[in-house]
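The form predicted on its own is given below as one chain in structure tokens.
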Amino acid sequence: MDGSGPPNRHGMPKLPPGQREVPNWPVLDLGVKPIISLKDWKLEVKGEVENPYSLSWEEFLALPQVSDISDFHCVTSWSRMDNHWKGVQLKTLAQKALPKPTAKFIYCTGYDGYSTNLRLEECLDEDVLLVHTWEGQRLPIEHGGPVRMITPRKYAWKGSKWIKEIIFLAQEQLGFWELRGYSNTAEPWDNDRYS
């Protein structure tokens, strides 16, 4: 597909430049696939916030849940379109944390040791989610289950698999791939892959 079909819901061409559509969901990771039981899973939200907190699995599921359909763009040039997700909007987590005026960035870490970063304003988009369900099924371990972050308007490395922490920061801190030459802005429609 060439992306010349109707635009996506953000008004951009459906397929970003340099991408090809795939029917499957390829698996990419750091070579570690942590298995976290639901009773042991915990999400910490902290940093430049008035209300740092920790969520158990049950507490996470008790938050407002949303269903959404969005595309998933990998920097390695494939895109999987129209994924059906269920999870919690990151802005819901931010509202609970009450970011201080000094909070300008977030830094996410995963149970596999991965990290990534985003500007706070980008995280408040309605389609930035912490998802636990994909295509009506529990998110598979190989794709970051029980919970991963998705960032449909960025390349997918900006969403941590097996998410463990969301840290609100006053100063930007680069994540795993950003420190290794990947773009810090990661804009698929600008073909913005590397720094």
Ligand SMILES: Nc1nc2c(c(=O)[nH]1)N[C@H]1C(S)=C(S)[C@@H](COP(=O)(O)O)O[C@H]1N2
Second form
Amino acid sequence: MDGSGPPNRHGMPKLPPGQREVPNWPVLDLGVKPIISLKDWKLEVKGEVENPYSLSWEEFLALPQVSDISDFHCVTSWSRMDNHWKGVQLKTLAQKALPKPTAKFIYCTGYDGYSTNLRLEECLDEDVLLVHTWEGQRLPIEHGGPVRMITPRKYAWKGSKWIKEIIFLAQEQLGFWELRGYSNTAEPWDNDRYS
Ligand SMILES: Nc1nc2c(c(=O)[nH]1)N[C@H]1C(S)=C(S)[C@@H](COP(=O)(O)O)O[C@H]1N2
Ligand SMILES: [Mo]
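In place of the form predicted on its own, output the structure of the form predicted in complex with this ligand.
Below is the whole assembly, all chains and molecules, this chain first.
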């Protein structure tokens, strides 16, 4: 695929510049694959919000669930198209937390010690999800199960696998790769890979 086919749902070329489509789903991480039982799993949503909270697995599944199909673009130049996801919109989690007017950024952490950051307005896009199901099965541990974030309109490092915390911030705080030379904005259609 060369990107000259039909555009994606956001009107952008399906294949961003410098990417190639892969049939498989490669695994990229820091060399740690944390195993979190569903009994011990929790997600904390906190920071610059009126209503900080923590969710158990059951509470997370009780939130409104969505199904979506989106593409996954890794900065190392592979793209995996048309992934079928199920999960909760980041927007739903944010609305429940009631961000203060001063909240402009989020900082996410993972159970493996990873972190990444986004501007709040970017992560309220309808296709930014915390997913637990991929292609009709539980999200595999190596891809961030039980729950990871996906950011289809950003390079994939902006979505934390094994997500543990979502922290709303007034001041931007850079994450693991953003501190190590990856672009803070991470726009696939601008070839915006490194800073
Ligand atoms: N917690 C955590 N999330 C992470 C990473 C990581 O090492 N730890 N790697 C990031 C990077 S660089 C990419 S490309 C994608 C890879 O996701 P995948 O292994 O499911 O393909 O996850 C991102 N999220
Ligand atoms: Mo990556």
